[in-house]
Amino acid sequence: MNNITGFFEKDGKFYAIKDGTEIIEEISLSELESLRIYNPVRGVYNHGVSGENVFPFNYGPSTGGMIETVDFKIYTYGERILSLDIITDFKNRNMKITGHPYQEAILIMERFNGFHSFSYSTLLSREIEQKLSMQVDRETVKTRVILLEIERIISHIFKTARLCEAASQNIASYWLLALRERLMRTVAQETGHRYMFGINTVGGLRRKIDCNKIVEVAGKVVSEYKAIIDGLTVSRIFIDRIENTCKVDGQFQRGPALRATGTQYDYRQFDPYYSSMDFKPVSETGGDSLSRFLVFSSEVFQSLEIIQKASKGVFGEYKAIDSNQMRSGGIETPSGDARIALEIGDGEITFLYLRTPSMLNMEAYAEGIRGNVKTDIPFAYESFGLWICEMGCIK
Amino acid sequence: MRIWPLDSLKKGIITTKFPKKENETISPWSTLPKRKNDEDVFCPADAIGTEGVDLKKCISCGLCDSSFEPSLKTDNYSMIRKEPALKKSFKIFAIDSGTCGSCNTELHSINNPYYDASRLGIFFTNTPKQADALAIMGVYSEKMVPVIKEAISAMSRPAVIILFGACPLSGNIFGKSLESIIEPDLVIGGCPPDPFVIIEALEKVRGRKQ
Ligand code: SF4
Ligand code: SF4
């Protein structure tokens, strides 16, 4: 049976979303309750333990050390972590997309996770286009692929910088942040916005974007990134801190965190935009922070190859298949695949379900960190590319 | 073996001279849009009025591009009160009330080598106790209200409070603003604000720039 990676309720019935297929199947509540993913999908990350001398050590909800607001309760009797509760709802925004016209819905969606805004706005735009049986021209497909991969490069560079900072590799960290800035400045010049807000629309792109400059700068940035990765992979200080940290062997997590456990699953394998690319996922087998780092750093080089192929390649027109059936499209965001179930009517969104990678990866993190020591918390966290914003409620 | 300091020396100086010199670049739609013709246009944030674009409401979406264009100026902020006692050193504590993540990373961007805000005496701190400024980002979230209030009362004085980005200023297009519970000394517009705008606004609130 395919891995179930999401579920939702609609009109009193439960539906399951599975890996590798867009078909949504009805599922009984008892089947759902026995699922491994039940807790993370419900948003409960509670693993409290008790015992002699065990105490919860609180970190959060608002500290300068984390990018976003999150509260950790670390159960320990000293250094070793017995378990970790993660409270993510302090900053829950309860966003509502249903009832909004398409363009407004896209603007809200790109502000759901602004760091991966282009992935999410493409996901929603494409899903609406699908429902409207809309034809999208080849230039749009090409530009979307290039910008999706640019967003991945920027996100992975940022993750690498955060990992270096946590491992006290400050010079490497600053260098990486400078590379990210260089690419973002080019993105801003060519697209009008550093985070690519306001670009996607139903049926295409709102601005004329010349990708040549972006592709050229991406090439330079990635070659410098390679020099940094070459240095990091021979740095004992760096490797020692991330090797064997937060080992995860489950199969329910998403994106680089899943591929780091030897599973070759990447939504781009099924994504029609990538069908001419002969795409093969990058994978590692260790399941630890080092393996996650090796996967996402290799993906930076892979993304550049895709961008270069895309900029030279000829794309076919992308004709959406008319489908009134409830289906679940998806997209491989930089943190892993996001899956969507959508209904529209009268120019508005009438139903939305969204399962994001962080919903599952947070559970994997909480599980993997058990048995590690407290100082491992930041390296492990950064290696997953978790975003609290995308764990909030969106309807 | 890699010798990082040598590698970075070879790169030369990439840090801006801003605000002494002009900004090298800017994220176009994060600046306040200016009119280019008289045609009516739809704004999803209801930010367009007879006086121009309201910086508190504008969400940098560019949907008005048939009648407006980015001003490309670094003035997308408004100061209510400045605090010249913070001229020498300025430590910021950032609070995320309900963000999309971008304001968080954009505020921290001023620390990257292209901006290096530490050259201006601007730093980040991990605790509100040591902070001279509180930068509050994101829309209103019930559970964050006591956290924000506690941070404000923990700060030493003199200090300034900054509402950062369209979310806390207007609630963006999906939430509630924070203005009913917080009286800011400085508001910075944009979704998210551009790093050059952030630097200029911070310099102003410290009384270092007229
Ligand atoms: S950029 Fe968007 S929010 Fe700002 S004035 Fe134009 S349409 Fe309104
Ligand atoms: S103002 Fe815009 S960029 Fe900042 S948190 Fe809100 S949605 Fe995100």
Given for the second form:
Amino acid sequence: MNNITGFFEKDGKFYAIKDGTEIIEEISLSELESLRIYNPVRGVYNHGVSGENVFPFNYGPSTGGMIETVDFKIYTYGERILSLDIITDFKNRNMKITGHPYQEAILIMERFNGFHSFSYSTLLSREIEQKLSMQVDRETVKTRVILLEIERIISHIFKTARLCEAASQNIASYWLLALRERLMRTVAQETGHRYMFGINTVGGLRRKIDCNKIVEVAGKVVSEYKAIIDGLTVSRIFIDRIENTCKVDGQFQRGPALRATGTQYDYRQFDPYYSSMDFKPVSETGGDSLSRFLVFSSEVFQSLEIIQKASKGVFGEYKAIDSNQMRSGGIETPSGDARIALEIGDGEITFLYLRTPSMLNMEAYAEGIRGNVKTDIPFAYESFGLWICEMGCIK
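Moving on from the form predicted in complex with the partner chain, kindly provide the form predicted on its own as a structure.
So it's only the chain below, everything else dropped.
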């Protein structure tokens, strides 16, 4: 039961998705309710406690340093955090994909989380292609791999900048944001949009993209990124703020947050796009904000290597499978793997389930922050790469 990573209800029955496979199995509600992921996948993060001199107070919903609207109800008797509730629905996001033709559905999906738009549009495009038993050409696979890893680099650089800002490393933060902007402007010039909107379509890409310039600029950006990381890793001021902060074990979180606990799980290990690359996940063992920082910063360099391999033609192919079988696809977004279950009919989406990495990472954050102090909140939060927009309902 521990390898279940998502679940959904369809036609009065419940189905579970398992890690490392495309298997979808029927499951009883009582079995689901016993799983640790049951509440976070439903978007419920209630951890209130009571006791002598314990009182709750709200951090948010709008507060300095946060880029999305979220409310933390902190339970404490002073400075130390006993637990917290997380309310994510002040800006309720309900996005409906079912009933839409394929291309309209892709355009909606990529706006679900604009920062990771290409990951989500690729996920949906690939699942529709699988259902249609459609084989895309090698140029499409190459371009998708390159742009997926470029998006990962951009996201991890932004995450590093946010962590530096929280730790008052302002020069490093501004430098990182400038690097991110340089790469995003290059992406905009070559793809038509800085967030890569409107590129994916069923069966391929909507425009021909020359990735050579993007790869060239990425190499220069990553080289400067390394200089910043080298400086941060020898800065006791920076390290002291994130070491031993918000420690978690490898229970159920996703992406760099999971790999920072020593668990070498990355959906790219199972993704045919990466099958020819001898891919090995980056991992650390500390489980704290420092370990998460070390993982996602190392992944920037790894992503550049993947991009350079893909530009030389080293990548796999996404082969069609039995389109009548109920299955779950996935993709490794910069924050972790997203899992999807999809059904189509008459040129439109008839059923969609999506489990995002932030759903599970938010629960890991809520558990790890216990015992920390209130000033640890920004260092902890930014290290997980959480996105409140991914808590919204999409169906």
